[in-house]
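This document opens with one chain alone, in structure tokens, the form predicted on its own.
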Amino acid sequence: MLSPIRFRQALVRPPTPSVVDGLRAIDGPDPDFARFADEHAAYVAVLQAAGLMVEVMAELPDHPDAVFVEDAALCVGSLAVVLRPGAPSRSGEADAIVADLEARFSKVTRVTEGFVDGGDILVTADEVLIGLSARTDRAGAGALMSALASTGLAIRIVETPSDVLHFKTDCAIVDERTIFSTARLAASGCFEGYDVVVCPTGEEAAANLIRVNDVVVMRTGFPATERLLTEAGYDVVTTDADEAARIDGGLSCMSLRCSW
């Protein structure tokens, strides 16, 4: 059985100055490129400190959102799946990542129907949850189910709250059987059978965190969440991601974490 929290390597793609034109659900200030680059470098350092070998892929200046590499692909063991991002402007990111995956994975397949973003996919110890959202539709979820058939994992399609961009905007796995979730997503019942830690009210933006080997990595600036997780026994590391948040990005989407 593959562990959803144990990884050896990660793929990242650095931001470029075009990141200021990144997509966002709600209009707001552009990210500052210099600060974004500093935050990304610190994020990479956190992954390395957690024990990962981080490989940096080529810049894609023509694709402002390319720093969010998780939306373009999914890694499960030795299998990599090239996804089909739901935003039309991001289709080139999927095309660009094919060669990187083929150089590193023994099997690479591709979703060719519908739309599915990596931000809508949560992999646990024994199943894959695919959240339907503005960026992931049923056709894409069904195509991904077919692509993952060889993994032996159960696959379940769930609903993402209508006011949430991606399923993993509101949840993360923090150990083999525990999900950290916002109250609104937990209330949907999609995590039945799991232990659930509910994000403190007012800090919902902290829900997009990642468990990497022995540490939980979360955004700086959410003291109640940090305290809750620390008191629950998790080793918490914080890192800045305010610039990524300006264009709807978070910690999970800035790397492809792999067990190979």
Second form
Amino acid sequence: MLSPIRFRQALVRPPTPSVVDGLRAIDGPDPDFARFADEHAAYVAVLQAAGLMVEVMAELPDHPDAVFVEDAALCVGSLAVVLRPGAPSRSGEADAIVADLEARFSKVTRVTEGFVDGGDILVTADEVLIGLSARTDRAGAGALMSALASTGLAIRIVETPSDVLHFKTDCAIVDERTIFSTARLAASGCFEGYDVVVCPTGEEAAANLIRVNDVVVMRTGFPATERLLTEAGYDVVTTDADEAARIDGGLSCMSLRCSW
Ligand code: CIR
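So the form predicted on its own is up there; where is the form predicted in complex with citrulline?
To see the whole picture, the full complex is given below, headed by that same chain.
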């Protein structure tokens, strides 16, 4: 069960007190900033323990959702693509990340049409799936396809279930050929040709997990999922993300993992 991609580093952006104003689909309690910061520090430690060099970018207090750095950019090998987040309040995060990427990647390009969030992009061993959602439209997906043309990766545009924020809210790649997915997303047929491990019913909030080199990192508090993955032979590490979840965030969105 090899890792689909070997990551060397991760870029993260710490939360700031403005994170309490983060977007959420359903009105609910604000995250607690101090607890969020602790969770974020623990998340960084998990990435480091998995062998990644973690680089911490500057805080962006004017952008409450900037901790969810995955939505502003995509890294594929030595190429970084600056995306166009679909929520108006998040568009400034793209401008803010350009210099960070230019300092680290040999090629940086930008999506300049439509909208596309990193949370809607699943990179597997040999293709890129772009999920259309309330945040990612066809124009953005098309512009991203053009931006990725030089990678030689196959690219497919697929649908995100309605009422699901991002495509990867509901799925993750766990090894070269295996996707972990909620039943509702798997039912769309978009993972034909892959092995699919279906997320236990009632634990859909655990589906946004990440394979980081030799380990699968998932949220604490989802025992059926943890058991299922462990019994399937994965080395599972859990970490808290309850505060991020209050504003619809999960594990994939808090870092940009790079093989470069
Ligand atoms: C938002 O609604 O944009 C943020 N509050 C959460 C973004 C989570 N990002 C992700 O899953 N890729």
